[in-house]
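Quick heads-up: it's one chain on its own, the form predicted together with the partner chain, in structure tokens.
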Amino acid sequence: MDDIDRTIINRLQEGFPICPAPYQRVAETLNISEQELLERLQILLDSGILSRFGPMFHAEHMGGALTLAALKVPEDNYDTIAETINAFPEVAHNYARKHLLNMWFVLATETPVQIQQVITQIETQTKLTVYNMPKIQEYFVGLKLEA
């Protein structure tokens, strides 16, 4: 990753235009060619430096629902449980964290009622209690990490 990659990452976290040739427009502001921007983006995605590039959807505004949930997973079963959890398409993120509650995942479903259905399925399959922590209030969401 060089300075141009860093500039691309920082610039593209701020947003991307909606116009017929958006990469061309962004490339101009970065003083590189459209071709170079596309190639570098592909490499950043392939290497996993970028996990995604595209629209970020707001589940609740689509009529869907989101929640944060946690599990106390026994250490010797950890990877198996992670596989079980990750196999649910409704699991958008899943993180291992250092705590008694050591697995934290975000569920995104198309309707609010599905949240509880997925939680019930997870509890049945893992035989663990899901600590459901839906948001009561959002004060800020706006991740921008300087590359």
Partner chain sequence: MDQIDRAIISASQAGLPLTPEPYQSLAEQIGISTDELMQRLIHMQEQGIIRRIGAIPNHYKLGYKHNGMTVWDIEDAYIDELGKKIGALDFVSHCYHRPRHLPDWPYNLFAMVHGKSAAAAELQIQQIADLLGDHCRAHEVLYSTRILKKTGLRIKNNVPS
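Starting from the form predicted together with the partner chain, produce the coordinates for the form predicted alone.
Coming up is the bare chain, nothing alongside it.
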């Protein structure tokens, strides 16, 4: 990663223009061509320096719902339970934690009612209690990681 890559990463964390040619507009602010910007982004993604580049939508504003959930999974059955959880299309991501509640995941559904339906299905399939921790209040942190 060179200085241009660092500048691209830092610049894109400030927002992405909504216009007919957003990559071109960003490239112009970086004094590089649109093609170079696209190629560098692809290299950053392919190399794993960036894990994802794309929009983030506010699900609740679109009528959907999100919740953070956790399970207390027996270690000897962890991988099987992870596969079961990950098979649900509503599971946005799933990760391990060193905690009594050792498996955490985010559920994203098209409607708020579906959250409890999916939780019930997960509990039925895993025979484990799902600890649902819905968002009570939203705070905007504006986290930016300097490259």
